[in-house]
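A single chain, nothing else alongside it, follows as structure tokens in the form predicted alone.
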Amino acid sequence: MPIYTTPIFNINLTRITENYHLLARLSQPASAAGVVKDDAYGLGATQISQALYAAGCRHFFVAHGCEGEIVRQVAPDAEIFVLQGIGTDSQQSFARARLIPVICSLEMLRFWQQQPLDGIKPAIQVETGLNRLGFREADLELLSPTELQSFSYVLSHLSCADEQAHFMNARQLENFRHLKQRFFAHTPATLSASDGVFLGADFHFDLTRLGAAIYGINTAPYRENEMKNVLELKAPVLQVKPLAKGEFVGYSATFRAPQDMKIAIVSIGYGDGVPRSLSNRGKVIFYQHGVAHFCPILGRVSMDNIICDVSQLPQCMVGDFGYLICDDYTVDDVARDAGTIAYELISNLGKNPRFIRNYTA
């Protein structure tokens, strides 16, 4: 009988590109960029950028210059924008990879002006209501006409686009239009990330920034998710054994068996990025005869293991795989049960070096 001990993380590149194409069609006539910051949300910037580039993507967004260098290796002629901008610590990355900084403050603009890169026109971020990075109107009034015309794009970011009827969407759109008309009438513009695409053409402008949704996350929860699930996370069963009525499970003894049960110990835990908040709340899915069986997690999630109830699965045995993420239990489902968001979940899972990681078509 084979014995397995290591979790397996499968990432479907075909589905990622299909999600990209769907969103790109919704964005037309605007162009569609791929957002691959944080190592493509933890899923592998090299592999995913390469797949998106092969699918026709020619604009990418990353957070830091070092990330842009990785993308440049597989996207030789793409425009690569760096959302955190440029600083002393990242100048060499920008020079080596011909990256485009997104300028977010007067101080950063002055830094750029003192040591620009030939042939690179930076983008500028403006503040429209999120109150994070960006120039406010009073800051823009300090810039000369020549400075205002020196940018390749004007960018802002929506704060509540995942709620279609939220008043902030209309407010930010109005603010963005005002700032664009007053200061950047002839400069291409980008306002929407994945969630903004679903708000309609008024929000698309010249370029949309496609991130979370291409990785299967439902960024518009007020509507049925059109994105395909791209992830499969499974881990092997190390042991199956009976649990007598009245016995306790896991650290701190937070679960006590109400009757005789059967439990499976699965080789994955919070050290692999599984949220500890799934303790006594999450599920592991086992497939038998093509049927998905949802088995509750019992007790605390520990660093390397979780324990689940397989009382209804007489054939469950060592070597079987339980699924933590799959088509029947997506990242949105897991995040809901963990009390977090899918963005955080996949970013944390993706940073785990212990997984066997496979890229599938």
Second form
There are 2 protein chains.
Amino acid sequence: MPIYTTPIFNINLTRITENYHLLARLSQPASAAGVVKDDAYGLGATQISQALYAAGCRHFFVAHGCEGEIVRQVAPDAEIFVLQGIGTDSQQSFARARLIPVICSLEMLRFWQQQPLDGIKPAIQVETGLNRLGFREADLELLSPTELQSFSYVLSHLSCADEQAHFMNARQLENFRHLKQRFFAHTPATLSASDGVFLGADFHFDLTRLGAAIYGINTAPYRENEMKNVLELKAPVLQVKPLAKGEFVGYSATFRAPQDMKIAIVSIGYGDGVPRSLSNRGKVIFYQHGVAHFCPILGRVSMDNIICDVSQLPQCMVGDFGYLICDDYTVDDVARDAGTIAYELISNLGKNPRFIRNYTA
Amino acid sequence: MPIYTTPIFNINLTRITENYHLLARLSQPASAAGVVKDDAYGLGATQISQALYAAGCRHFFVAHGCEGEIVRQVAPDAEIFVLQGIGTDSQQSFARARLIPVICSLEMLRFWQQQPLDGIKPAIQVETGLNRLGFREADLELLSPTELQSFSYVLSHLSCADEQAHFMNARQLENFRHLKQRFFAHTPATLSASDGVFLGADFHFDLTRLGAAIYGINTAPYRENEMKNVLELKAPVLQVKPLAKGEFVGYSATFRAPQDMKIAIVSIGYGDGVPRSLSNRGKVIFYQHGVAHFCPILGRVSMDNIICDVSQLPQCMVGDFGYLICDDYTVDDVARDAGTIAYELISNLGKNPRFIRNYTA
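Provide the structure of the form predicted in complex with a further copy of the same chain, given the form predicted alone shown above.
What follows is the entire complex, opening with the chain shown before.
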């Protein structure tokens, strides 16, 4: 009997590409950028940028300069935008990899003007209602016409685009149009991430920024997800045993068996990025004869192990694999059970160095 | 004016060593192992194993074989135990790095017996109440005397040791003593992790396993923390701006300003491992003239940014650093605000590749 101990994380590049194509078509005539910040939401910036580049993507967004350097290695002639902008601590990345800073404040603009990089035209972020990074109208009034014309793109970001009817969408669109018309009439513009794409052509401008949705997340949860699930996470069963009525399970003894049960100990835990908030709430999926069985997590998720109820599966045994993420239990489903969003889930999972990680082409 | 964009993560190896020494003294005459699984709870297995080795530590615990290989590079003559045991997928690590599997099931024992590694005497995990990995009494009855004597250590794990008065502590101790006496009278034994050390000498046996507490976590929360904080996480302010009464902040507009305020946008987010559950609950600390100011997080934590209320800090400006973890707001404090435990917090933070990471000796 083979014994396994290591979780396996499968990332489907074909489906990521299909999701990108679907959203890129929806975005037309706007161009469609790939958002690969945070190591492509933890899934691997190198592999995913490569796949998107092969799919025709020529605009990329990252958060930090160091991330841009990674993308540059696989996207030699792309425009790579850095959303957190440029600073003393990241300048060298911009020079080495010809990255485009998104200037987010007057102070950063002055910094750039004192030490600009040859041949790079920065973008500018304007504030339209998220109240995060960006210039307000009063800040823009301080810039000269020459300064205003020095940007390659004007960018803003929607706060509530995952709720189609939210009043903020119309308000931010109006604010963005106003700022663009007053200060950036001839500058290409980008407002929408994945969620904004579904709000319609008014929101697309010249470039959409596709991140979460290409990784399979439903960014328009008011409708059925049109994106394909791109992830599979499974972990081996290390032990199967009976649990007698009245016995406790896991740290702090938070689960007590209401009747005799059978439990499986699965070799994955929050040390792998599985949210500890799935304790007594999440599920592990086991397939038998092609049928998915949802087995409740019992007690606390611990750092390296999860205990689940396999009473319904007489044949479950050591060496079987339980699924933490699959087509039948997607990242959105897991995040819902964990009380968070799929963005945070995959961002934490993806950084795990101890997974066996496979990219299927 | 200098501009910064990158978070900085400082890990104090001196304090980790001091914490180890304190617990090692408490453990005497038992030996004290270092638990460096999950990349030393995300803080860097190489650097921390090296520091512990220099402090005299000669027993290490990891979860997976691949982690043991990393420790072996800096601990040439140490005993390195692998808690998830050995499997088809990890065998090579054990051979290469002379790792000691902790056998957790009959199936794994049979696997080991079919392909043992020369010169390695495995450990065995027994089940005393956590109902996670390990042999129960009925399983042990199936082993021959020769098999029972083939182990280098007998190990179990406490479920409720962070609550001094919990009935499970006495119950598990009794179960462990019983199994040891009946099956492993002459085998060295280990029962306690950091939290068990504080339960007293009865719980120490031959070896204690020091993890969480050496990283500064209070594993005995019923008393004041005697461990030193070992972490500092800070991130630069990218923008400071006024927020007018009635304006919204962040995704889904979950914060609305009750009066005119001043906000700072700090360059760190859940993409860096900061829990998104700190939304509208956590704090960012700013120091002015040596005084810590606790500035509430406003709205949702986003992937790369946190917005906080700096109304009380007229001098706060771009380029300042806000602290997410420091001596005044420790990993336990942050975890409490986030609704989780410090173990999960640091495990997610530590894997971030985009921090500037410093080890202070």
